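What follows is one chain in structure tokens, specifically the form predicted on its own.
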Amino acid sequence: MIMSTLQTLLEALQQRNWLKIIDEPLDIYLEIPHLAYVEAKLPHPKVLLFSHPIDVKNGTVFEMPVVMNMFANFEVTEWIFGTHPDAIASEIRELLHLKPPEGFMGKMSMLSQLFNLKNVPPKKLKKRGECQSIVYEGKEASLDRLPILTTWSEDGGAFITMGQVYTQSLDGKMQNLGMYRLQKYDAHHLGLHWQIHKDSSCFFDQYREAGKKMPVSIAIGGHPLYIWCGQAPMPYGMFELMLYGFVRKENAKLVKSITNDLYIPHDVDIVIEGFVDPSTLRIEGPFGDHTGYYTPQELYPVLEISAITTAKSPIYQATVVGKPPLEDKYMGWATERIFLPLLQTTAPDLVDYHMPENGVFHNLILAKLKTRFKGHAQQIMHAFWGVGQMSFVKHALFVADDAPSLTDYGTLTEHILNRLTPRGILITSGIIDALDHASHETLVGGKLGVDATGAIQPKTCEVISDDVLEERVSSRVPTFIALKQYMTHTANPITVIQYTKTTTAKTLFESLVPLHKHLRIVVFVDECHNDVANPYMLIWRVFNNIDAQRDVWLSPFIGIDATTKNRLDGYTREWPKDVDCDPTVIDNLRKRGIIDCDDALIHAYQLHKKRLDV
């Protein structure tokens, strides 16, 4: 039997010992996604194939296996791309800087480069695709056929998490591929969570204004690059599958959907087709998202399904999002490397940039630049905040080109702290990601830029031990819990203070002013699921929870309020809950020997609030 694209890739992964097959029947409700969530946090995560997914609640046994964690690690991700993402970036850079060739060999070299571009545009086939081997229409087109997962216990239902969402403009001249979560309402309806800034939302507005139904096709499976292209920050109007052609050096081959006019890749595993009535919106969510928090219930469009088609032996592909690290770490790494040359067209003095996974990507960016004049870093900050998806970045830290590697976090942190001054901090406002919860209102909030490109600062802080500082702080903070100092050898030591929140962090900040000679940067966290000795998760929490215009103070020392906001702070929105695993599910999987998860891992990545005794 001829294997599908995804089957072929999984077989190759197995031969390389990069695939872990779980044959024991596992529930699509929590069990499968919880196992994938833990796997992504292991030292050497693998791609997971669940051969026997079941729905315990409804007594369903699925013939269709589930694959998760497809972008399992750096090695697997590079293999999927066929080369290192930096090599792809180099090709893009060469194309962006093409000059008139000199001599015969120069002309031949350019001709070769341009000839390769013939593979970029997708190619439409006139026949049906492998993905249309089996066709279900009408009532037979039921989502109940698919092992759609419920990831978190407080999710609004089951969600498709790796759907390739294909849409087009009203006039049909622009096509878009996006990656959006899709809530299963019932057997024949899906909620489409495309946020207001996304291209599909723009197309939706066109259909709504015209009073016409909008066609949508959702593909699942096929080559993993399809889904990566769906989250790539392509300019408006450019079809993301052109990027597939550029990377793979072969055209994406498309076939027409059965019941609408949208084209989808011929070799995906599953296609869900339908139409959206723009006059009908429905509550979608909540959902434990990639921020590590539940996102709220909001109104979104609804897809009425007209057909479901599959390959002969389809595989259902899914992902899990929540607290880092997860497979989006590796997808984001590829995006970061490949799109560097395009970002450099706007900021030519940008040397490199990096988005740490525990900064949840849009919450924190590190950037290295070749500074040429005073205020250069501030200029690039504004350029970042005005470029495509970079405009969603909340916090940007800039260093000069002589700084350590942006992924050498310890050394780089020392470098920044030794050059940080309040004058080098820029606080402004702008658009923010729709999933951000820290600002007083949705879509707009504070931005913070740090210019650490200057000279080394003198060490003027009078550092005292944690024990002595704890005694002095606790005498001024009645609800004090714990503190820990970091980087005390630098010009700007960091002190993390945890307290039970009965008053604002700003009040505590002011009460600590008499201790200013011992303090340079103070981060306030509350009692909610924090550990002052866990810097990885503290970074995740801090950059999620602050709005720079409200939560950062610069004198007489730098204060940062990373607490859960409430009415004490004048915050009137609903603060979201942490995304946590169900402890009973984790415990059960551990006892059955299915999951490799000890107490240390649970604590390190705050998988849930309860430490288990096993």
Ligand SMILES: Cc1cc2nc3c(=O)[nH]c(=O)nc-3n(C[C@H](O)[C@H](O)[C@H](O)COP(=O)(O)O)c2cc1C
The other form holds:
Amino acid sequence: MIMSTLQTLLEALQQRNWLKIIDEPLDIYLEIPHLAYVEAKLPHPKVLLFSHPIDVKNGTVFEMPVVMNMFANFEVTEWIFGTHPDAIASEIRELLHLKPPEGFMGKMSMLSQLFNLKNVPPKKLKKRGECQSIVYEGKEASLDRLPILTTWSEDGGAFITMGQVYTQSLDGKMQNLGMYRLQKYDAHHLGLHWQIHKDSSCFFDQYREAGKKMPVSIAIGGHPLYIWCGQAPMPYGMFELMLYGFVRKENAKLVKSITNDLYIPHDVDIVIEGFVDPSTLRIEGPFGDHTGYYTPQELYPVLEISAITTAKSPIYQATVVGKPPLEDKYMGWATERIFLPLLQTTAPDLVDYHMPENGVFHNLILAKLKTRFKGHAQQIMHAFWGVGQMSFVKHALFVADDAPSLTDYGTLTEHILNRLTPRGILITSGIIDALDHASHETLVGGKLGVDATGAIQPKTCEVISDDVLEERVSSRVPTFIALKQYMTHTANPITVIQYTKTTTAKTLFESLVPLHKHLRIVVFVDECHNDVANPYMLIWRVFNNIDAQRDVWLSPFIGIDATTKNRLDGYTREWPKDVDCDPTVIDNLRKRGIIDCDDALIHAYQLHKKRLDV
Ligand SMILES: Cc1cc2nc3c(=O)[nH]c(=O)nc-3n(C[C@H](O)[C@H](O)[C@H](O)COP(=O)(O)O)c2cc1C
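Now that the form predicted on its own has been shown, please provide the structure of the form predicted together with the named molecule.
First the chain shown before, then all remaining chains and molecules of the complex.
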């Protein structure tokens, strides 16, 4: 039997012992996604194949297996790319710096580089694709055939989470592939969550202005690079499948959808085709998102399904997003590496950059710079905040090229804290990710840039023990809960203070001014689900929760308000809930011996609140 692209890859993964097959029947409602969520947090996560997905509520047994966690770890991700992402970045760098060749060997090497580019444009095939082996149209084209997962108990429903969304501009000249979540409203309608800044949203505006229906085709499965390309921040107007051809050194091969004019890869597992009536929007969400918080309900376009086609033995691919780390860590790692040379075209003195997983990409970027003049770091901060999706970044920390590796977090933090001064902090505003919840309003908010490229600062802080500091702080903070100091050996120790929020953090900051000689950076967190001794999750929450313009104060020490905002702060939006697992589902999977999840893991990644308060 001929195997599909995804089946072939899964077999190869199994041979390498990177695949875990779960034969136990598991519910598409919470059970399968919870298991994948926990797997991604284990020391050596694997790709998961669920061979018996069931829908307990509706009594459905699916023949179609579910694959999750495809980008399971660094090794699997590199294997999917066929090479280390840095090697792809080097190829891009060489192309960007192509100069007229010197000598015969130079000409030959340039020829081979250019020859590789022949793989870039996708090829349109005239025949039907493997993904069109089985065709359902009209009422038969039902989403109920697919094991679409409900990830979180407070989600607005079931969502397709790894859909490759293919669209084209009104004039048909531009194609786009974007990865957006898709809400199942009923058997024949999907919500299309392309945010306002994204390319498909721009195409959608063209159809709306023209009053025409917009064709959309959604592919699932096939080579995992299709979905990686869908999330890659390619410039507007560039079809992401060109990147697929460049990386794989093989053109993407496309076939025409059956009921609309869009082209989709021939070897995907499932295709959902249809049209969007731009005059109708519908409430989408809530959905537990990759920020680790629920995103609120908003209006989004709706796809009316005209056909569903599948391969002969299709596999349904899905992901789970929530609190880090998850598989988007590895997808993001590849993106970060591969896009460095492109970023360097705007910021040539940028040596390297890195987005730590617990900074959930747009909340925190670390950047290394070869500084050549005063204000250089500020120049690049502004460049970042003006470039494509990089402009969503809320907090950017810059170091000079003598700094340790950007992934050596402990030493790098010391390096930054030893060079940090209030003068090196730039606070401004700009566009922010549509998912951000910290700012008073959506889409625009505070930006914070730290220039730590300068000289080492003297250590002037009079450090006292946690116990003594706690005594002094708690007498000034009536609802004090806990305190912990970090990096006390540096010029800028960090003190995390947890309290029950009956007053604003600003009021507490002011009441602590008499203690200023013992304080350099104070981070306020509230009672909700925080643990002052868990820096990984603190970083995640702090960078999520602050709008620098409102929440950062620079004198007489640096104060950062990372609490949940409410009316006390003048915040009138609804503050989102944490994305938490359902403890009964986790307990049940543990009792059945299907999940490897002890209390330490639940606590370390704040999977749910049940045991955290004890
Ligand atoms: C797991 C995952 C889920 C995502 N979900 C969405 C989403 O629902 N809506 C959205 O606009 N972007 C989402 N993104 C980000 C987009 O895929 C990304 O911004 C992409 O570059 C958009 O492509 P475009 O610029 O061609 O629209 C998601 C990314 C990942 C990795």
